[in-house]
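Just the one chain here, laid out as structure tokens, in the form predicted on its own.
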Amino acid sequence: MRRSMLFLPGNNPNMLINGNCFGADAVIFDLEDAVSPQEKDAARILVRNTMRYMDFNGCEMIVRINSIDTDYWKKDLDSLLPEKPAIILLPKTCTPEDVLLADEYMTQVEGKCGIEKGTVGLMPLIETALGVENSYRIASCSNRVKALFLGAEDLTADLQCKRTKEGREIEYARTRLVVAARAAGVDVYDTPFTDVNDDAGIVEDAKTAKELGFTGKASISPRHVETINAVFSPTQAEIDYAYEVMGAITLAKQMGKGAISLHGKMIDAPIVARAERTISMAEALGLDRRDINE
């Protein structure tokens, strides 16, 4: 279950050693934007040792390597892939060829380390206009691709527009990525909300992302993790309704019907699929129905 993903700067020992304390479903060890060129080597070693010796208590480990147009990305993979992160976050992914190049080199490194091919997944970070337009091809070009991730800061720079809290400038990119990811059968993650002091803003931004169909949302601040987890978790009302739907459809089957009315609405296959996902998510989170807050 990956509702929240928290960025941890690869050159910040305090953040790294406390990364398992913030409640995120996944942590992203950042070797790219958070790390200056002169600190790349040290950060790579620091992240490697953190992954090797720290217990993250089931929190998924993701590594954002440097982009493939730099001299750093192969060194990142050489150092970090042997530690078997769940996902490599590939920044500035613009074309399927970018993914395939990373995939090919990851296969080489896995082979050298005796790791089964394809063990480590890929998550393309879409942060250019070209990447948005190629999003379905990117999502479907390799079995390693497990999700798409929208990066709004670089994207709005590429679009030559202002990044705002309201996010109207990224509406198209958000919906485009959700459609592309779902069509390809992979997950999709929303960009971080960057005002760490706006508690109301992160709630609204996370709700917008969920309503659009995002699987979860990234964060650059530990204080946003709890809100993101809450928004992307099923509510008591959603859980109760899901069980009602499953009860209704069971009754319909007993009556030999393919659909049935519940509270004045027809319950058919798409509604049932949504209910099944809600119940599955609640079970995966270990939530008792009585413990879920609206």
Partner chain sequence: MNIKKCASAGTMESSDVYVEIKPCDDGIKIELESVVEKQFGEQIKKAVTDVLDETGIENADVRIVDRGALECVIRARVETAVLRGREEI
Second form
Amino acid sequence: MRRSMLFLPGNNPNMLINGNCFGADAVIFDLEDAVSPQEKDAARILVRNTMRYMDFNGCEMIVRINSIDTDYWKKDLDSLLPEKPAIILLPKTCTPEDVLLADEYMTQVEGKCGIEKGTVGLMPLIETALGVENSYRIASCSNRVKALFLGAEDLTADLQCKRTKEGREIEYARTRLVVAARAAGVDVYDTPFTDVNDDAGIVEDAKTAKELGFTGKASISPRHVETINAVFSPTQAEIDYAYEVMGAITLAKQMGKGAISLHGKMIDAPIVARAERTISMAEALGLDRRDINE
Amino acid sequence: MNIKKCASAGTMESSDVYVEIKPCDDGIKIELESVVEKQFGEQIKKAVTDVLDETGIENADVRIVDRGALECVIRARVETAVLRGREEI
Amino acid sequence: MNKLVNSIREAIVLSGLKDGMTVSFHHHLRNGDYVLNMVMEEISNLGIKDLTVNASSLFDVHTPLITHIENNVVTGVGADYISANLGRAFSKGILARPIEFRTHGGRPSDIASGKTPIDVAFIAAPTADAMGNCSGKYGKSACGSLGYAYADAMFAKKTVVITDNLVPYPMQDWSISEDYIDYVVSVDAIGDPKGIVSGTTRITRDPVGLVMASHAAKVIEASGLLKDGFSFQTGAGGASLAAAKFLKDIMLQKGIVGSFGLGGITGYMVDMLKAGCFRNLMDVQCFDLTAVESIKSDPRHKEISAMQYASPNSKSAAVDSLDVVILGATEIDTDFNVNVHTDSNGYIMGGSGGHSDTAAGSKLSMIIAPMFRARLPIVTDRVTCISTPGKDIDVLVTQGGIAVNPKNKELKERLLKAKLPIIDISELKEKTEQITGKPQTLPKGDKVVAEVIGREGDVLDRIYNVL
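Could the form predicted together with its partner chain be given as well, to go with the form predicted on its own?
Expanding to the full complex; the earlier chain stays at the top.
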């Protein structure tokens, strides 16, 4: 379960060593934009040691490597794949061929260090117009692809429009990515909200993403993690309703009825599937159903 | 294997360490300056020596300015400095 | 009757100060203070020796004191707080007698009871009239409250007011009144405004500090104490202020109206007052310009003396009505003893101030500190110096978990119910040492350089010279 994914600059020891205390479901060690070209070597080694020696218990580790049009990405994978990150975030993914190229090299490295093939997942970062247009093919071209990730800053530059807080300029890309990812059966993550000091703005932006169907949202600021987690967690009303649905289904089975209604609404398969997802997420988060006696 | 040129890695920011490495002929020399020298001086020197061993460096002049870096950070910075110092000029 | 004299020197002579006596100072001008140095310079010029300096706090600006110690002008020092550079010198053992550290409540208590009598008190007054009515609220060197100076003025055998803003008698809105004052001296400047108060105190931007602050606010919310009538004190440290900001958000959201904010007051507490989080502020010392402006203009913002603030022997003190206090620590041990006197090398760099007074008086005393600073773990087996005994500390908040003192079972239950990340303090120590490595313990010197005297008069601990 990933509601929040926090970017940690790959060459900043203070952020890296504290990366697991901000409450993020996953951290993204960033070797790309957060690291200057002359420090790529240093960041690679620093992130490798952080992954090797620090305890990120309960916090999933993701690495953003450099894009495949640079000289760095293979070295990034050579250094960091042996540490078995859950996922490699692949920036500037434009085509399925980009994914397959990375996939193939990851398979090679996995083979070299005796890791089972396919252990490490891939998350294409869609941040070009071409990437958006190819998003379904990208999401479905390899079993390694676990999710899509929308990067709005580079995308709006490519679209030749201004990035705004309201985000009208990325509406199409957002809905397109959600549809593509869901069609391919993978998760989908929303772009970070970049104004660190706008406490109301992050709430609105995260709510928008959740309403559109995103699985979770990335963040460049530890301050946003708590908000993102709250927005992407099921509400008490959702949890209670999910238990009601499951209760009704059980009852229907006992009574040998094929269909049943709850609060005047027919309970069909999608509603049950949603209820099951809500309950499994609530259980993972340690959230209980409301005590009826309270 | 030996250090071919002067190289450095890391920064003077808190929780980081600045490492300078120079070629020399007569073994390993370590000069340490640390805000936690009394509490961690020996452990820091051992970490530096370990990385030099692991990377097969037999002769080097190393200067460490430590701002309270954790061992995994110190090891990373020393390794980076070695890597950079080995490159051909 | 004429109390106005021409110079500090004349006031000293008239006061009858002699070898072996005690002089006192208060610290509202903080690191901008000129008065202590001016007075000690004249005392030294007069050839008086073997004095005890009883100061509510000493700052780095007071470094000339070291020369007076070397020349035997000063042979004893008492203070509630000594800042780092000066503390380093004391830690080398320049004084023959140990420094006597007291608390902000213990100091006025001992002055009032006669345990530490003062022969001549020097009051740095940003505004005064010729009869000695004086205040910190007005004038170019305004510092706000004069809280720590009351006991000195009331109980010293002689009291000298030193001001750089002499106004016609009677001044309006005085704090300390003429009936306690013997002499008044007018000087060009009593301090440097830049060092007296900060322009603005800011909340931290450090992400780790913000995580701790967010935990801290949630602990308070879950403690059962956050309801109408709630009272609160917090320090001026970045994470403590951030906690106050998060707390303010919770109070406003829930519509809770507290009774009072206490202590050294910052602009953040003033914001909380203005936003309706408290009915009153009780102010023993102002930390920034916003606080000074507020105490001057807002009748809900009241100046209090150190005796009313924290004295254990007052008929009552505000700390005894305090619900929650947020405090700092350089070290805390597995018995919850806290060190705020020395750094991890053993050098003096602080003092109790109101730490142990508020910890003892409040219903919930919270320490907020990172798991480690510059690789040094915050939790140790035994603190280098016990500043506040563990029995008075309820909870430690770090970024890596919240440790509740086992004596406070109810709090632990409440925090668990609120799903906060509770951790046993020994486990927290282990967890931290796994990250940092185990530091070598440092050998102590064999000379006692300071005694830490608890608010009830007991010696809590001794500080040794640094080798």
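Here, rigid core means the biggest group of C-alpha atoms that superpose within 1.5 Å across both forms. Numbering follows the first chain given and starts at 1. Just so it is clear, the model here is predicted, and its values are computed rather than measured.
After superposing the rigid core, the C-alpha of Ala26 moves by less than 2 Å between the two forms. Core-superposed comparison between the two forms: CA of Ile249 displaced by 2 Å or more.
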